[in-house]
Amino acid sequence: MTGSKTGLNPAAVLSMVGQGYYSERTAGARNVINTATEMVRDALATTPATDRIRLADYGAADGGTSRTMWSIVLTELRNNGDNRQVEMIYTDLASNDFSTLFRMMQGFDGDPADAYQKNLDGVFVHGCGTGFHDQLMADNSLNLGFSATAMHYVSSKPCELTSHVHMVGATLDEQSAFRQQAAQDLERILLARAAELVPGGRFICFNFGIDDDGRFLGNTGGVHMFNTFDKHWRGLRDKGRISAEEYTRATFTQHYRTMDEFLAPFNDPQSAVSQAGLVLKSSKSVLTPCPYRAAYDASLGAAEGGMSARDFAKTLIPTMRSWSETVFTTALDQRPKDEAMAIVDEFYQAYEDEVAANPDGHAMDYVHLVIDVEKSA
């Protein structure tokens, strides 16, 4: 992970909520994650016949979202005869909570009948504490690459955002400077894993971005989410309870690609991805619904025992809070840690307010884009 431009850490800025706090509040992302079940065993099951498998889960956080995936997709590995001992990565920043992602592989925390690492002979577990960003393994040593909504991350910031927290809503200006940014930590992205592929080797990403009807995380046809955190955010710093600078530097480290931008790589046969061997098997988007909507909406059809607003409020505002905290804690490093977590409480209750008072649109759609690739041999 290169130094941030603005002189911010980017690790802290980044960084997922730990102690198991964002696996068991995301159960969108893992929803997700479940789905490429089979899109991942289909394609491990056509790579190289390699002496040992060896897998790499890219922006893994604490691991609890893919490790049902990953179990399932094992244990058939074995099931079907194949005993070759296999290798998995688990990668992230360095201040990432990898001491709860081994305790789930071993089973001592979350439910032990996904403990692969305990439950199967011959798996190795390992974790990487570097950015995805760069190469992590060794040339022509990958077998199958993973990742999901974790790379729509940038390697830095290439500007505060002046009038909103996320891209999607800033200036012409700065979205040109996060999409150029987010173009070339595409490259980067992919010249690693190429390097780190073997011939043969596959590279799954499911990635935040812009579906082709405009459509992207919280903002599928209800409450914009982002221009929620904007408005909550904004209304602590006209309120005198943050400063403009801590406005400001509330900006997420992220750029949502749309599919062409995605695609640019692999569409142009003299890219530096296109020769370093990477080819574009599939490419699609995916959305999920919101699990904590469905859950309030079925509860409303219910003879009895519905959810109140409040009750759906106290259930979304923590799984978005999971990956986002990070941002306006950042934005106060300045003061006393308990008073900078006062204020972000105090944010996040605004939005669960808000959320109780009127449910009508209030979701957090997942949209991902999709790409399955292939380095030739």
Given for the second form:
Number of protein chains: 2
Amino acid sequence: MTGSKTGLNPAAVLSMVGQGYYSERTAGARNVINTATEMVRDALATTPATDRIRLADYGAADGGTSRTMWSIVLTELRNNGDNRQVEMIYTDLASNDFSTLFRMMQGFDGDPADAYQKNLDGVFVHGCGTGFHDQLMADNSLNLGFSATAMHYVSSKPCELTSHVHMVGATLDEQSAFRQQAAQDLERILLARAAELVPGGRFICFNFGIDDDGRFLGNTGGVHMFNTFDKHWRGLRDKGRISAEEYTRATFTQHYRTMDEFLAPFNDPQSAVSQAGLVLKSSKSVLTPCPYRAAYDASLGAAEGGMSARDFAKTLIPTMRSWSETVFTTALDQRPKDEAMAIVDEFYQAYEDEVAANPDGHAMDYVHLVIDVEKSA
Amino acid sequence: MTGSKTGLNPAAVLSMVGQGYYSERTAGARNVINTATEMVRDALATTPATDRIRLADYGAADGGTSRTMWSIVLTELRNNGDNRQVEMIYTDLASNDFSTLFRMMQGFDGDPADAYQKNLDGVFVHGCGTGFHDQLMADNSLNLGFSATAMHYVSSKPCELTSHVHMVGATLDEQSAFRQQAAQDLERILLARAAELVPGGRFICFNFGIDDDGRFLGNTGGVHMFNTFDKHWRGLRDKGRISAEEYTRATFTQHYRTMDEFLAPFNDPQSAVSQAGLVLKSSKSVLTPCPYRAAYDASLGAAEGGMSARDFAKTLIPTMRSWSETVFTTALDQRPKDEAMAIVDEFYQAYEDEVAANPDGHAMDYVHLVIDVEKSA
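To complete the pair, please output the form predicted in complex with another copy of the chain; the form predicted alone was given just before.
In what comes next, the whole complex appears, and the chain from above leads the way.
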């Protein structure tokens, strides 16, 4: 994927939504998860020697981005002579495409080398269609929980954003409302995991956030992705293509926490999370360079048969579109579907044209804040 | 549902497939499951006092037909002061509509009174998209497994049927091939459950089969449903509408076992199933009258504003179509989709017209063979 120089037809991209689309267009997310392999392996090795192992992957979408990681971890487990049965539970919202997920794990879709349910003995794959803000399985039943690039979604929008599409560019009052919602959500998330984990069990969370240098997804020194989203969405409003209300209703239901926000529940020994027995083992931030940018930078110039700026734009915009499109289509949900889709096409086309005209600084680097948490034995 | 006298538009019926379609059109299946409530409740009460309770519903489709049963059983459990956490795992093929299932259990779809995950504390709902011929969860983890109207599907077709659409009308050689496949499948099913169950756990299976009077689904003394299917499918062949190969390829991947076939593994103390510790607690057959026929019989005549024969046909054929259509569309899968669908529409229309012309004896009574199995402690 990361080396692909194929221009993508936006119509083809759209038709793929829901059929492995998410994992196929998010090579960067997969790369991040591969860097998590070592952390998960080491943590699992130190969890208690229960009769069987239960693992969870929260907010896993179709499971495609983390599948290589789990396949490596579980294959090593077996190679090390640990033949305990494993139950893996993938969670996401009820609307998630669990069919593709189940098919991939059984080797009917995707790279068969990663179909660990099929390739290994005694591994059982389950799904759970309830949001991760709730407890999802019985008390004291989980050895290790993992989540990547999922828990920046807040459980509900505290308000619409009036002057930007994402909280990173919102007014201070609006940012504060999102911060408060995210703090409540984090407490719910952690208390639910505290209940689920066995004593000595671990929860490893790779989450979008704002690092100590103020960097976050798509804003790592070059062109600011969310400001670009806002600029083009605002542009549609200013030229009367969308209404003021539609401009405002495009609000990402997300909050990018800072490390201080992530660590607050652990730094207070009286917090509900600390009282529930959760202890922070480690934390760090990880910057993962945009794989589409890397492929473009490594490519020969267009004159030598390599990628043009347009080629690059045609790989970069779809990865952004894969997770952001629903925000803009939802904002237009009072319009007929094809009319809304035409506007959304125009919106992403404007972004693509901007990149094609001058690709300098455009990229979608990932910034993850990572916490590794243990439930005290 | 059962009292509905609404004529159903076949186009509307088709558009509903996958959106609660199965459970909405199978009121009879739901009635059968309600009669299972007492068996499940009594069995659960005698399973060992594990710290938590794990339940499974195998081949559950969208979970709609059994949801009232589980809601009653689990609500009674709580009312009796049993507050142990419950994990319920619904299984079906990967292609199953797990999203509708998860939404229903959380109260987003269907009757909220039955949304037991939402209505009760400490009940967790999971899904598994692997076929029930395999082991689906860890050893010794299941208190009670349940399956209704699912395990008549064989894991693969041993052959196409040359002279009928279903094994109930096939040649003796073909019937024998299906019987052998079904016996192998039953052994796999039971050995997988033997591994999953805790000692003292139970497996209750309501399955389509042939009772001691030779009755089975749609053949209980009136017009023989599968012969009618075959007659109209054969008719399409005889008038050149479908090819001889397409006639043959319409083969239900099902075997209706007799009670002798169900009980064979238990009657032989040396069988793998007996050796794995499974013991038969009870068996019986249950005939459930067709709810659409019952509604028609109870209705005023058309002259008095009640149901006409056509009205009846328009409720009966959709319930048959809900589970049989895929057999006929698959047989036509070498044709363009709309062409295939036009033929299948014609096929069911012929059945509807036959019922409308003379409704006498038409019905889809259910015949279930029920086994209640215990894993010896």
